[in-house]
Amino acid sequence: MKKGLNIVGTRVPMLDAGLKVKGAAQFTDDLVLPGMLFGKILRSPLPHARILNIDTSRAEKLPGVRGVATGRDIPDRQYGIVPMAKDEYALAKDKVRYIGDDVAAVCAIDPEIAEEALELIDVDYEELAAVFDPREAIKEGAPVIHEGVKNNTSFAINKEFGDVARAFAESDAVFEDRFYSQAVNHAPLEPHAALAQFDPLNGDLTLWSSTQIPFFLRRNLSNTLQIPESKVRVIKPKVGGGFGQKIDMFAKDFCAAWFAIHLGKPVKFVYEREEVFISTRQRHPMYITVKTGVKKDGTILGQQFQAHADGGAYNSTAPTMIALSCFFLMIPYHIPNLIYEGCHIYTNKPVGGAMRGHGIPQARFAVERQLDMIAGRMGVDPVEIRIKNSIHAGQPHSAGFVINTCGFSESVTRAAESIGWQEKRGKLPLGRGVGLAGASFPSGVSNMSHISSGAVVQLGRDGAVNVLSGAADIGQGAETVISQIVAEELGVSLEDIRITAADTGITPLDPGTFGSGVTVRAGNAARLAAMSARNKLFEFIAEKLEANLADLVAENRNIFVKGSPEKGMTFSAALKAYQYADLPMPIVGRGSWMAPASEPTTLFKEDGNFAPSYSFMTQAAEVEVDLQTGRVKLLKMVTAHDCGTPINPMLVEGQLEGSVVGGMGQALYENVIVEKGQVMNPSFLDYGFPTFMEMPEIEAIEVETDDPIGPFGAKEAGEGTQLSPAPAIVNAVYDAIGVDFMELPITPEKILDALEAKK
């Protein structure tokens, strides 16, 4: 903990985790409203098909049905969470796209019969050729997905840092890899839900949402159903998992509130398990080709790095997706010379969207992976190397960056001696061996206009606070972080904080949580607004205490003079001469922020600095190889975070642990199997992701740094920490059995077959 602070730097368990545990939080499913009717979906049987004609009269006759819906009755209005990238209607208009697509909705007074509803809706399709290989979709004469998009290319970039011919001319050696990383499902607890509330008499539109951007998620209701934004209200209730899944608007959403609309009644949509992992989002699978020129010390000189990124059938975030998976290449590294090719392509597949680190962890295994392979070629120890190569704070940026902070040196070195490295790595039998592997994520990102985070601070006369917030909780804490800040900043404990957020008809505007920007944007928000509401309140008590404004202190709930506790009074002393004085109650402060960004945003064609304060990582891996079966098992994982000052080294600890079991997912286990456009395993049944018993031992080191623009010097702690485990864990696996993998998972059968191919 900070010197001098007493909240702020402590070990406090999240405010709503007592609900959680009695089961007393409301999760969108839990609501349930007078007269309430039940929504489902029907999808698309096909990956890519024109609509002829759909009958809906059989549906809608069946007793019980309330209303049927398809893309010819809703408004001509596309959307999509990233306003350049809109490409999708709620329901789908001219044709499918993919297996899974929105076709037509019902609603019931029951979900058994909204379930019955769907089989008596006839869809008339025109089959058309489907492509499902992201380098096939690219070719000339590949079935067109999206009429007008040539080669099925919706967004590319590319980007020269430096001169990279030169760089290579100059190097001692240059390697060419390439990598490939699988699609991933989010696979939150909580499916995907929304329940939607019309008032006939005002025109006002209430929307109960699992979603992780309330604000977006107004605007996109707004422009679908053609109605002012002043009239939608989106409220979060809790929500039980997102990771970038519930980013975007879906089908649920809309058309609860359609039906709500027309029919005057409450309408629910809950997905099925199955259309969590077909029909809403997933990390993109990526093809990577990497080549590096380094001199014989492994210093790099320069790198060409082309991407092509599998979409699916639509663009959800995918410019975002793409400029994150270039920039995050020049860093946690100094890369001098850099060529960056990348591409999102269509495909007729699930849809890819933001996931923890969005489009970075792909990146991240390949530079990672072919970092560890060079310096065995070079003849360079994989830690020296990182090293070696690290970013440092202060330090000039070829992309315009500016590292006001970094521990990235200090984490790799802290990593490798908690896991032993010297020790191990190359000594340990076979089958066994450690690996590391590094990272860096952004503090939010500072590359988009408007996305401000406000919130409004209120001093009751009782000493309770009142905090307005829009930031959205979905879990990891960000209410309890917004409250740490708001009662360091008053001198008040946490227990008279009450905080109402992610409320879009009370709260201030707010992004949302992505990005890793929830603490920076929207915690420094807070404690402005603190901080104006207390000096309303020390405006007065200085004069009280015949003291200067400046020397005041508020700390435990008392007002004093600096220096001299016993010079002052307690904080509801305080408000109580306040109010006897007939000022105005409560008092109210305001506060604002937001990152410097250029209008519009522009980094997708120039350099500048990408985020407010970037957070460095690295991760260290030690794992056992059976060499029967193959399978592996990871006994410890390291990870060693810079994650600025922590507000609540606890909760900063449950993210890095998380991330550990994300990791080990992406390595090992997690795969969204697609055969012709269809998902082969869409249940946690067969799904494979690790349970409890695959945990390994874990260790948490804080890698302090006071960044001086993050909220008492704090920086990201959430999602950079899902970029390094995979290949961590991979380049364990090599130091273990000796053989390099390219590609993700790496499961028993690759290894097995790998082993008999090196025998």
Second form
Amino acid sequence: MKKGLNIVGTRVPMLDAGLKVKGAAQFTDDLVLPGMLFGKILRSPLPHARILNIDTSRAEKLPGVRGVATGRDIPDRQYGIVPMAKDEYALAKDKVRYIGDDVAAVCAIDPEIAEEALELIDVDYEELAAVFDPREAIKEGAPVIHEGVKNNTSFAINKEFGDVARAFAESDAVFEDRFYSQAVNHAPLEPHAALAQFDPLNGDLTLWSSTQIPFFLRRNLSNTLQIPESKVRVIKPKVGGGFGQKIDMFAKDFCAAWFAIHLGKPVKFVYEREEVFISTRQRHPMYITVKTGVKKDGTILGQQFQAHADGGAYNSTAPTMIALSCFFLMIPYHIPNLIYEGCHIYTNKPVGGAMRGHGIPQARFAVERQLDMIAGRMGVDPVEIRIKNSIHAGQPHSAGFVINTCGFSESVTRAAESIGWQEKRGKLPLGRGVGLAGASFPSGVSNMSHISSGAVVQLGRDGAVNVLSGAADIGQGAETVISQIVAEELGVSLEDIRITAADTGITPLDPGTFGSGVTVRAGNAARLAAMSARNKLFEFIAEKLEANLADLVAENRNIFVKGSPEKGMTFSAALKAYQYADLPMPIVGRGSWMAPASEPTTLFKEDGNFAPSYSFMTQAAEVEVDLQTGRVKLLKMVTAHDCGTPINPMLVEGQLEGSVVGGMGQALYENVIVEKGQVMNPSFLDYGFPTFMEMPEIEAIEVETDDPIGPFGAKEAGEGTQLSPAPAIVNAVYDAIGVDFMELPITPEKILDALEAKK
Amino acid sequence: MKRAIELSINGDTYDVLVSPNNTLLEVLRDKLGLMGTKRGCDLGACGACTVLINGEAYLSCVMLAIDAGGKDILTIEGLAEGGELHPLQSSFVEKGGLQCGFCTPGMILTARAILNEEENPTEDVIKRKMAGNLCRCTGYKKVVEAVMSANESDENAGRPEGQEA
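What would you give as the form predicted together with the partner chain, now that the form predicted alone is on the page?
Let us now look at the entire complex, which starts with that chain.
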């Protein structure tokens, strides 16, 4: 904890933890409105088909059914989270593109009747040829999934930084390897839900939604419903986890709103778990080829990277995902020359979207695996090769990232030390091994000029503080962190803060929870608002105390002259004095913040500094492989982590621990299995993400840096730690059994096959 | 054919009219408004709907409401007495044993059942017995710490009121 801070840097529990442990925290499905109706969605049973006709008459006649909607009924407006990539309708207009695509929606007096009505909707399909492998979908003559999209390639980046041909010519060795990273479902415990209410008199729509992006959702609803943004209020209740899966509008949002407007009753949609698996989002499967040129000592001179991302049936975040996987190849290692060729390819499968790390985990798996393989081939230690190629603060980045602080090489050293690298690597008995991998992640996004946050801080008569923030807390503790920042800045106690957040009708603009930008962006906005309110009070108090404004300090609910605690007053006495001096109350401070960018650019078109700051981490794993069953047990994961200066170390640890276990799932267990477009394991029972039983020993090492842009020196802490667990584990498995796995997940079956092949 | 049953929940008696296929979860949430019990999968696979029946943990999404008639049901709403949190709840708060909070009621009730059964469960026992409660946020570490710490801080945490010896 930094000197002179009282609340920032402390391990305070989440402000809403009390409600959560009592079961009193309200999630969207916990909300009940009088006269509420219930909706269900009819989904496509075919991977690719033209809709010839939909007959809803039998469904409409079922007693209790209040409405049925199809693509015919809704406005001809496509939506998408990235404005340049809109390609989806809430209900299919003419075609279905994957098994699970939204075809029609029913609204009824209870969920069972709605469900029954779905079976009474008759759809005539003309089945079309489908394609499930992006490497097939990209070929000439493949089925066309979206009209006008050539080779099913909806986005592609072909970029060269430096001169790769020369770098390869100057290299002592050039290696080319291929990798595959699988589809992973986010699997938040709360299924997606929405509840809508419409006021016909003034045309106001209110939507409660389990969303990470209330303001973008408002924009998408306005656009697709054809009503002004000002008439749409999106409220985010408690959200039961997101991990990126709730960064989009879904049919449930649109349909709840649509029926509420047309039926004049509140309408709720809640997805079944199977729908969450099939019809929301997943981490993009990616086929990757990496070619790397190195000097004898392991110095990387150049790299060529090709990625075919399997996007499934729609774009969602396609351009962003591709851009991230490209630009973050040049960090945490200094890669002076890079060719990136990446594309997002449509297939007739579930849709890829943002998932914790967003395009980067797949790329890191390939690069960190190959780095270990290169180290082995060149006879260099994997720790040494990482330190040698580490990027450093102030070092130029090939695409223009500005790195103010960087604890990467220190993180490699400390993670290696802690896992016992010297004593263990290559020295453990067969079946035991250690491995490591590195990563870096942005603290939000600065290169898209409209990404900014606002906050309002209002000081009450009794010394209590009201904060309005647009930030979307989805369980990570954003509201707590923002409150800590405000309390610190005002010198009040955390109990004095009341925060209202993520309600587009009340709180200021905020882009939402993605890109790991909330603490830096919304935190800075809240800090500015708090400073503005405090300064108004300080101006008055300085005069009253006959002190210099710059000498005043606010701490522990007191305001006093620096160095003379006796010359001052309590915070509430100061407010009272302000009021009785007949100055206008309330004191209100406002703040708006966006990351400094020299010029507004987007990575899609121009390079530049993507984020206000970058986190760095090295993760080191120790594993045990059961040679009889092929099961891999992750014994321990060490994370040495530069996330700047944590605002709340307990919450940072929580992020890290969740990331490690999620990354372990990606490495060893999780895979959305799709056969001919059908998801074969859409349940918790069949999917099998890690439980208590698989939990490894988790150690966190803080590599603290003091970032100049983040609030109180903070950087991101939510996503970066899910980038390198998978390659660290697979690298450790190599150390344990001497097998280089190139595809995820490494299941017991694959381990046994590899052990058999080795014999 | 609907049937009238009597459910004893958190010490109160409720007369409810249920269909034979209504699950206990449906009755708790949809008929009685006890929203602390969560619906995460409706398949008995995630533990978010855990309630205690006669002190033991049950998955309310795969239990028929009529089978719960005449038994003592404890939901998360009934765990704390008065304005104070139950020691397990305090421990989850203090140790950061939760993030989004959706799995938390089920986690706490399963932990309560474990502490009902065993005086000083080891970490391994806790992990094994809680393996049916899924969490995607915490990585489980702080949940285990919270349960261990609740057990240490309050010997009575595990002893349900009025449990017969």
